[in-house]
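Given as structure tokens, the chain that follows is alone and in the form predicted on its own.
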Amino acid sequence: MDFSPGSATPAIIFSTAEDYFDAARQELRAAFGKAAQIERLGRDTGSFTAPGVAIAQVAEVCQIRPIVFVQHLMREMARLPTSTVAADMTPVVAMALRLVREQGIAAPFALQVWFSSGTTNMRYQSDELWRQIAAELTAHGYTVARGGQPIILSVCLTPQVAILGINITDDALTDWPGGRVGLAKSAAQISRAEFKLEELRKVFAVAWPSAGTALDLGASPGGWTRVLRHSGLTVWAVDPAALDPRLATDPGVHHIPTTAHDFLATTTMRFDIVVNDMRMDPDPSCQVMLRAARHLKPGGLAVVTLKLFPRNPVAQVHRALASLHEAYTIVHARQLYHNRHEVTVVAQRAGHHEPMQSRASTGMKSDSSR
């Protein structure tokens, strides 16, 4: 299957969150330079198009550069107006179809369906029109799965047009319709936030312990204590407020009732990961990450959210970065699905020299965040 561009470069359809498409743009054509035409579609969505850049090249420098604020990438192969299926799935399944034979798939492929934040003009449920594309492939003798697959069949319908390409996973970012990572809500859960540490292990290939110890700053109430207890980590979970009760009888879970700072000053203990969901500005939460990093064992992970304030997210971001790189090396860099006004970084401990003394002050209150 060839999925390599014709003489026109197919649009490259893009989601992120709905506060942050300004953001992504400012990303892409930095990236790509003044010729990227960038349109939005909806709330979420966009379209890029760039002479001679094919999904395959956004996908590496989103991963590389890193672009955070893209979440989700298709390839643009036909379109149709939201007004002639608003009412009637009929075009939006003939055309899956005609795609599908086209483009010659004999394997099993993953079928994704979302409507784009902000198109409400539809008569149906996402989940109707995956059922009803589903049934008529399967007719035709076709395997249909919702992920899991190498090559996705996507159907993005926003308020003014319906989308619909094929391209393979490992080009999409995230094996998720529109890179919404759909997460169940468990009776043992502590917190929302929970879902962001989740996301993470989902959408990135990083090679997770499994064993060891791992040290949460700023742990209270103990959701990110509990997923990290769950894969298998003794956990020193640091705040001046009270874990979850449910967290009390753990012999894995070690309360250090004081703050960050004050831990990472008289601890003598290495780590094999530590994690950082503080609310706390970006400056101050990296001054914290790099004396963590004296903390870590060589090749340690870090895991950071960076919190942002509404103006230039961007230039935050880069800086934050720029700050990590003296004691990590960045892994990954986005904002999630589940992330908010915040970006999530996996970093990995950079050789074995100790990061440079901060000279500037934490700015840290209060630890509790979760």
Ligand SMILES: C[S@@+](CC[C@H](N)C(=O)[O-])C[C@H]1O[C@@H](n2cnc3c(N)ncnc32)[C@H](O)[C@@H]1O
The other form holds:
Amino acid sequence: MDFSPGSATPAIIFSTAEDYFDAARQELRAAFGKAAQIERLGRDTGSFTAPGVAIAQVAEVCQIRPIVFVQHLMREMARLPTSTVAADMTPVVAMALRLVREQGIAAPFALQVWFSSGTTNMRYQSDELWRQIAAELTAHGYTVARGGQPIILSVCLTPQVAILGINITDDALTDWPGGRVGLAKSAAQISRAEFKLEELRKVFAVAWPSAGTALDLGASPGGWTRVLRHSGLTVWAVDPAALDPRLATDPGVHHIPTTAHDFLATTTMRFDIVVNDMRMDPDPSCQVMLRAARHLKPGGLAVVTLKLFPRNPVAQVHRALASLHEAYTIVHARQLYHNRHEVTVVAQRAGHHEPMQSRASTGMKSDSSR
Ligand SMILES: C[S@@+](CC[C@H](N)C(=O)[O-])C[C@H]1O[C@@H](n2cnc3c(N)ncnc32)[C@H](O)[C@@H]1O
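Alt. form predicted in complex with this ligand, vs. the form predicted on its own above:
The complete assembly is shown below, putting the previous chain first.
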């Protein structure tokens, strides 16, 4: 069995959207300098190493700098050639047990298994592997869940290598295997865009208002409006296009059939939250958000999806964030799993930013390079 126990600086496996791997690589290089070694392991998966840089530091930089095109992180502790495990799960299962034992984990932990995009050579599905590993760990007295635990055992299969590792959940950026946030479509769903707002609320610890007023810019057909209503907000839905008829009879939805610019030029209202999913280039969209900041209550939240055009997405995002900074504190910025050619930004009207949550103590053996 090929086992490479953690070297002085363990590799960090990162996930991105397939089309934005180069953007993620560019951001990591800019943040960590020329010493950063980046290798593409799959269409949506890469390996990152920089001397003395541990996963906790990468996670922190992703949040604070921010790095927006990295969606998920795991710490690599063992690697097996995919060719040796493509037909037989046994070596992966044995390695998982070995790592958990070596780390001395006693508390319940999450097991997350995924195949990187383009890994087509496996004779089993990722969920079959999850069940095999979970059964073995359970037989040895461990308590395994799919998420919601402070520690994650991750197993990522790529076309060439199977990678296993253990890290704290805070360092993973999301509590979902490879950052693939699974959301089910409900009968009440109006648009797929709803997933973006739902994912945001699952992935980021945001103090979402549970009452008051929301301004939804670019609201049609009304998916975000529906989600906002569901959270207890009364919604002003601004869009020249029509809303879904299911919203028409809701007295908590005020459809204003005009452009964002015209609405903001005439309204005197102040909102608890402003969201903007308008189909619009990042620069004008940010200008709208700067105008909208004047209509946000103190401490009010803002959410905007920056619609990217193909050339140099990193520069587009960083220019947009600099522009938003005139009126807002950026709380989170990331390309979410449900974002296509866009990035979601969560901001707060400047001067009302709460300090970020401290990292939870997990009792896990510390990473040697931390
Ligand atoms: C991606 S859709 C929004 C989907 C919506 N968030 C949902 O969940 O159903 C983009 C919308 O932006 C609207 N839009 C584009 N430019 C606009 C503007 N200047 N003012 C208001 N809405 C605009 C379009 O009419 C379109 O309905």
